[in-house]
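In the form predicted on its own, a lone chain appears below as structure tokens.
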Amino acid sequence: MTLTVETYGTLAEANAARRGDSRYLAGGTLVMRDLNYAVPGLSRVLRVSNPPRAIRQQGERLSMDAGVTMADVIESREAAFLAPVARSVGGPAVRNMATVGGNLFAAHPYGDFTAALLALDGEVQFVDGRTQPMEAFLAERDRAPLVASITMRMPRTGEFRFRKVARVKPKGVSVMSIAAWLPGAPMRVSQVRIAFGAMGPTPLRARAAEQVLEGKVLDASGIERALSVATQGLAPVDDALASAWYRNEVAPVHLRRLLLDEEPEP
């Protein structure tokens, strides 16, 4: 297989050069794996010489360029609430390369950072200036143009929680991940958003649980009904890490621990 690598000055130029046999190279954690395994139909790699990597606060929302790495997130004061999510992605070498934009396209069971963005009312901005809510983007991401940036809510202290469940600690691949934005926590919550990673082909919202948590206090009685409907609308599959049955069984257990803000198991 002959491989062509093309370098452009801007994301817009790289986007204009895309076609069916090409992939955009950002951090490389996904594309290089496919190149190493000689995935059929991949003969062109497009890259940008110096992609933007800014993180900036915009009122009550935070904006990140798609080229921001997990290491950038960990070092950012504005994005401190996302640092635990970024730390859950691989080891130091991976976090130095893996980008926020690349994580949007990570297939099951990867994409933990994207689950957090979904919970935080994330919105994607494309290089052509169009924007799209995260949930709609994930439903058709294989046909999306290049992503320029992502914005999300900036939660108040204690309102955002994240858990990653893995068989190998601390950096194993996810059996599942759970991210929740809980406005009003730890008292009565409103407009809750809960997203599961590795519980479907893309991160998915637990809408049934969100609805029954409306106006509830986050205590054992207040969350009981939410746990009983936690997996409605999710679509776990069997893989080498866990069966769909196992994922369905343990999802309410881990959601309970997250909602009650219990310390994760060692």
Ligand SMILES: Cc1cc2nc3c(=O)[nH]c(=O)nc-3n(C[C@H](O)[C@H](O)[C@H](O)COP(=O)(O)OP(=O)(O)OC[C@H]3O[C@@H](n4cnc5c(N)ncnc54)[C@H](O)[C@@H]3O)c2cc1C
Contents of the next structure:
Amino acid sequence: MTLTVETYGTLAEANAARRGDSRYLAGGTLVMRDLNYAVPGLSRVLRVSNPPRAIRQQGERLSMDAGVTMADVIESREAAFLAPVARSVGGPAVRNMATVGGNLFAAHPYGDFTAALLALDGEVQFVDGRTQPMEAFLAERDRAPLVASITMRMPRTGEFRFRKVARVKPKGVSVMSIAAWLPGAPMRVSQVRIAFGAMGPTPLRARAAEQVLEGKVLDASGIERALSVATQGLAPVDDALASAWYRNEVAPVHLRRLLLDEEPEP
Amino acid sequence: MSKIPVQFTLNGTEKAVFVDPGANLLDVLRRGVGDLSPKYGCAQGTCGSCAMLIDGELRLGCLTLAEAVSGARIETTGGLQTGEEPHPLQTAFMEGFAAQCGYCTPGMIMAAKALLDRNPNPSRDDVIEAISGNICRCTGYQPIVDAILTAADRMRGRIA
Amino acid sequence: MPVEFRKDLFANERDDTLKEIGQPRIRQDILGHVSGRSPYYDDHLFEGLLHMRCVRSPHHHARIRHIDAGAAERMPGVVRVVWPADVPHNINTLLSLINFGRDDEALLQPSRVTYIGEPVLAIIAKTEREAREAAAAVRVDWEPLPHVLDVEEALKPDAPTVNGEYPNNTFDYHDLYDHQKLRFGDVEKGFREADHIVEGEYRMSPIEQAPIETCGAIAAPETNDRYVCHTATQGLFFSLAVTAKLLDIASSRLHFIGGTVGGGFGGKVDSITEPMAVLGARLTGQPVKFMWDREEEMQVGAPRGAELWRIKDGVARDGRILARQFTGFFDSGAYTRLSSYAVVKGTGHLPGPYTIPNVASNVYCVFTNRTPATAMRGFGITGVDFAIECQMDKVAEAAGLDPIELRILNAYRDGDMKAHRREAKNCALIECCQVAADKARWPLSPQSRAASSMTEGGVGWRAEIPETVTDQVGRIGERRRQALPSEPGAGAAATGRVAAGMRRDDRSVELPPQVADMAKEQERTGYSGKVDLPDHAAPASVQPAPATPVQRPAAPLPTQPPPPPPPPAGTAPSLPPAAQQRADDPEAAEQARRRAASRFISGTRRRR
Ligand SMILES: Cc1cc2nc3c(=O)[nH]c(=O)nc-3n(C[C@H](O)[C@H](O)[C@H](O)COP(=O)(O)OP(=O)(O)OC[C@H]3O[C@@H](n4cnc5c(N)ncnc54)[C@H](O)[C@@H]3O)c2cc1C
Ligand code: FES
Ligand code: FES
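Take the protein just shown as the form predicted on its own and give its structure as the form predicted together with this ligand.
Up next: the whole complex, starting with the chain shown before.
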């Protein structure tokens, strides 16, 4: 099987060249591994010579090109609320390479950045101009065309929280990550969005917990019911980092710490 | 399989090589160009032993598509010593017993250089963060972090 | 953290004026390390290097019905498919080099795989990618078989046989038992005298050494009909001899170059990549690299094996441990590799660094359908040490004592008798405990603070070899016929007693060499001690049993009945017939050893 690498000038051109046997290469932190290990069925690689890497504020929302790297996010002023999320991905070398677009497609247990986008009411914009809410996108991402950019809500100070639970610090891969957009926090919250990473095949929303938090104050009694339904709708699996059982057991504990804004474990 | 020509500078020297489609930069530097200082440890980005600077940014050779680095400026540990004396990072690693088997060392030193190039006065936590993508199985991180801090001190002394 | 030298401790046992030892020194190889110029095996470039990759079992246990490598053979870049039949002597066990154990493992498995990742075929191709793609195109028709992944399950009579050479799923010890026994004193008596019985069970998972450089080797034809092999091995001559044996090639034709190893920690002694690479070079006449990728290193790289330990202690009210019994299981995985030896080494370590007058252990080397296990730092010891120290904490709790003081109370002192009948020397546990307690600001009683490894040792019972109860349970194969309990002494009455004795004087006895050509040659070894010419009449001083029991002053603790008089020579009942015959009859002993031995030694045919 001969392998070819095709380089295009724009994402649209690359998109037009896509077929079943091809794979788009962005930062390459996942695709290159598959090339190095000669994963069967991967024989055409498509890339774009200089994919756009801009971050723009658009009213209440922030837009990022798919080619933005984790390091770009950390350095951006507009995206400061996402810096802790970007910093939680890999080590410094990985962050210089890993893109936001690639993170949308990263299989379990990866996808920490995507969990944050899901909580922030993210929307995906494809090269053909179509858009799709993050949740719908994740449900059928295997069939998605190339992604041009992502937009998300810019939370007000204190409204967005993110925790990553890992066994190795500071670089470990997620046992789980939790992102929450908590309008109104720390007082009465409304329209809460909570997303878990590494608790299912893609990042997933904890809708049951979101619903029972409506109108609640984020204190021990206000969040009690949310904790009891925290894992509803999640579908964790066993992997080398943690069993599904363990993940389900500790998810409410970590959600409690996030909602009460307790200091993370050292 | 048709080969692809690629040109870049490696440690200040122009290089031109033909690479296989899909080849990673680590392989090309080692086999194609003969710079053996970056090491193979995993070919999947997890160990850091192939870390190098590309246009001044820390990257992993094993996850970099070789043909994509055309025109880039690449730095590896093999080119760190420019004059008579080893680089201060090298000296500090030697004196501080910051290597045992030495296999992780070239990547570790490049991660440290990426940090010091940007932040000449790092805190201990900055150093830990900077080498968090590099695994060392022999030495323990304590002497490595100490050596990087020592090198930073000495380099500031030299500049000041 | 700076190293702290505690030169106040044991100052008179050490010369502090040495020029090198104890002085800080820069490693002689470190300039190469920091400049990226240290030559690891993969840093040797060869024109026309070929790449070798294995087809591996996806099953724990399966029969190979059929292999179709036709499509793979025709793929671009493929130079050669390597079949089991291409391996000239396709059976080995690592320790055959020291005549320990029987050959049980093929380099490429021809018929029945017994762990996930076991190699059955190899592909040599021009590029690594081509080798990978061809290996993926090989079709194997597997017939999955029942497997066993747990040591105690593997000991049951109806467990599937893992390793054909050891059909009982246990390594054979001394041609007699399915486990390694240690008997010292009478643990049952110790338990009867105890105030507390403390039992614990401890399990350790396998641990991968995970060196940053994966295992690998590059071999190439060299001048004078030789092969050069650059390797990551931790044991260069060990790997050379294994290669010579598997490939049936004189070791003089192998030129091994190594010594610069990117981390090993025990995981690079198994000598698999070297014979594979040399075989590839031999079959193709070209340089061949056989390198494990990270996934192989984790999946088929032999880890420190899983262990299971049960410990039962009899403890006096004051905290002295009167009896300690072990039942231990080393999970060897599918093949022996080094686990057989780990068991012997681990047994030699029992009961830990504590003076205990009654000790018994049964330790099993068990075959299961898991990745074969091998050495890792502190090999054979680390697991049981973990178990022992957890158990010590448990004992402290049961006896209501401080855990550090409990250790100081029971620690070996110089001159104490160990359970394997050697005198404790250069002990330092007490001092370690004292220093650790200080560092942790842990209060110690005046007695514990005053204790010393150099005092109170070797007095009275502490120097005696007690009367020892023996048994013969667990003969090879017995467990297959009937479920037997695994712990020492259980399931059968004591069948023998070895008389109590005393340590001999301190002078060690030099044994004459068994055969004339084993005599030390001073000019070859640099050995400058006394060289005895072979004298086949063994001197009286090397009789195995201690000669006369010396009456010592009544031991303060524990109150023992006086040792019975030694049985008259020739009536010692402890040796089973086979062993007795071997001890008496050198011919039979040699015969027995031959059976277990490989027909090769150090890669060349054994001289008859
Ligand atoms: C050592 C290491 C540590 C890591 N740690 C983390 C971590 O902590 N958290 C985490 O979330 N991830 C982690 N990752 C995974 C990965 O690095 C990130 O998810 C990264 O964001 C992937 O982006 P990429 O640009 O490198 O993707 P690539 O490898 O280039 O692509 C990944 C997938 O996304 C597709 N893709 C990329 N861009 C687009 C696009 N614009 N449109 C359509 N499809 C696209 C590709 O076709 C491919 O299928 C780690 C990876 C490594 C090697
Ligand atoms: S070889 Fe590149 S990170 Fe391990
Ligand atoms: S010195 Fe061996 S891995 Fe770091």
